[in-house]
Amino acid sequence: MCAAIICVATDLSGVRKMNDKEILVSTRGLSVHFPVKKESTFARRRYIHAVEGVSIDICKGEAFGLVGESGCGKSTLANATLGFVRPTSGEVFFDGAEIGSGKKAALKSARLKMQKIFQNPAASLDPRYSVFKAVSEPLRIRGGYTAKELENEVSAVLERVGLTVSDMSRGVTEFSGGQQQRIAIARALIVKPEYLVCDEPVSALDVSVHAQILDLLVSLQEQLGITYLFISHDLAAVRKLCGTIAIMYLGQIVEYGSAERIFLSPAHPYTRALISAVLSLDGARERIVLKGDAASPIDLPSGCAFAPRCQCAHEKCKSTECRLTRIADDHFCACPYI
């Protein structure tokens, strides 16, 4: 565990550190809003509050897990750290340089060290490409490589992800879903990124293949020291891969800390509900069923956004703004009654 949301380093010039670990990616008060189409010419412009006031630190070489329901803003937050989405407010830093303000030079430099693995490997690969063409594309775009150098780089990275040199000439559509995800991982690794966003990389795969790809990601991080932002609905996968996790609800971080502590002692009612849904072989865990649906990200409720669904909610929750508060050295929670 390296980071703290409340007590953070304030000097953002050069390399920043927290608990003797270098911070690679961080956000400060990050908000991302998307405009909604007006119902009429004179109607008030409304916005989807996809991400609201998020501040996180991701250290070099760690696997940072991001968990939450569909539509809570996980992918938008990840895309903002990659520079794919322009923040409405707040800041995004990569290796000490601010990249969220639209400065092209800083963003271009940072993107040389970033890559992303997508949820659906079949959709993320061009079906017309051979494996060689798909994997070598980032290097061909970057330029400066001879044909022999490209072949050597592709061969090496394919072997690293569990494929063979003989696969290079085959079309990407000739492979199974798990093998296609290995191809996608190889394509991401070939530029030797420091920061890799894994956006639900195993959710579209069969259970047996799911485990293999997870083992591969664990092995690659141990070998290469890559920093992961791992997005998933699968808490078992997050627990296996990640040392730090953040729980997201309606665009906000409601709990944050070391994976071990959060799984053993979840503090926020939403986190407890998520963990209770994980299959337990001994059947000892009591299932917490949430009532109702999440509020609209267009019209966020006042006070605690989770209050309408919370079993522990008090009347005061509807008007009290919840802020992340330290409840242990490596554990933060946004609930006034913790």
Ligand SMILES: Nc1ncnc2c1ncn2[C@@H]1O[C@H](COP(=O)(O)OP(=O)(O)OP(=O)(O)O)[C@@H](O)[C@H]1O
Given for the second form:
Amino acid sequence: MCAAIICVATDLSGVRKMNDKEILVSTRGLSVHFPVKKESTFARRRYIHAVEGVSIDICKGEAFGLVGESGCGKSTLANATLGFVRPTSGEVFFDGAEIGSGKKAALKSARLKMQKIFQNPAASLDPRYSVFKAVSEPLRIRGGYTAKELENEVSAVLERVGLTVSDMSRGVTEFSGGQQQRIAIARALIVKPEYLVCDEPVSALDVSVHAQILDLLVSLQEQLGITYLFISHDLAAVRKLCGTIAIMYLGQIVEYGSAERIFLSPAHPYTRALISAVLSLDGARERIVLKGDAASPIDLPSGCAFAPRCQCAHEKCKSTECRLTRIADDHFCACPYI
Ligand SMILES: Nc1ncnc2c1ncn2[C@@H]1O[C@H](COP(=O)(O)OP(=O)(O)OP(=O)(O)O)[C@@H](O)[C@H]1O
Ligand SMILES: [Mg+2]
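Having seen the form predicted alone, I'd like the form predicted in complex with the ligand now, please.
Expanding to the full complex; the earlier chain stays at the top.
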């Protein structure tokens, strides 16, 4: 893994590097706040703190897993790295260029190298389209392809995702959920992206096709060396695909490091609870059950955001801000009391 949250070297050519690996995507102190509708004209404006001071590095060719409860800010963080959401503060870099501050040229050139696949393939595909029309659309929008070239590109990418040339003329609604996700993956791959955000790509699918789609994503990464940001609630899926993991809680990264290390010795009490839920299934570990709900992202508690639910919380946790600190070569944790 290429983990480095705190210091990133920038060489003379502007390429950000860490441990000799090039970094494709990074954020520095990234915060994204959404305004809440005011209840009255005189009420104080309040904000949802969807992402709060996040600094991550995603190296070229790695699969980076992002895990956390619903509403903790995973999709917002991913969307900010794609330039879909403007940061409230902080920076977003893609291949060395800052894309978060609204510089259109930098964002436009980065966008050519980025794609996203969504949770629900049916919703991401136009039901009126044939497979050919759906998959070829990104190339048709870019322009410059003859009909024959489009056909060749579509048939090559369909083969890559386990579909056939004869599927090209069928309507997208004629396929099962798993096959529709393959079509959505083909549509993303046709522009040969360097960076692919997979936002819960299997959670809307039947359990029986989870493994097939995950295997497909693993083999595509091996063949094409694409950089993934893989978002999931499913730690088993993250473990299968990702070399690096970040655990997110209420907009902040609470633990970050090599997947191997985090699964072997999770440090943050929140990570321990998440991992115990997976390992307790095969009896390897006793399950830690979290009590209560996460605090509101509108009124973030002072001190550690996880303290109100933490089994190991000290009095000081309620007032001490927890910062990510290196606890091993490839392991960072935001809890000072581990
Ligand atoms: N466009 C928006 N406008 C206002 N609030 C938003 C917007 N997008 C997200 N939010 C809020 O920001 C917080 C984080 O949302 P986000 O979708 O990033 O969470 P998530 O971790 O991806 O959740 P899930 O696992 O359910 O997809 C939530 O409280 C959500 O309601
Ligand atoms: Mg989401």
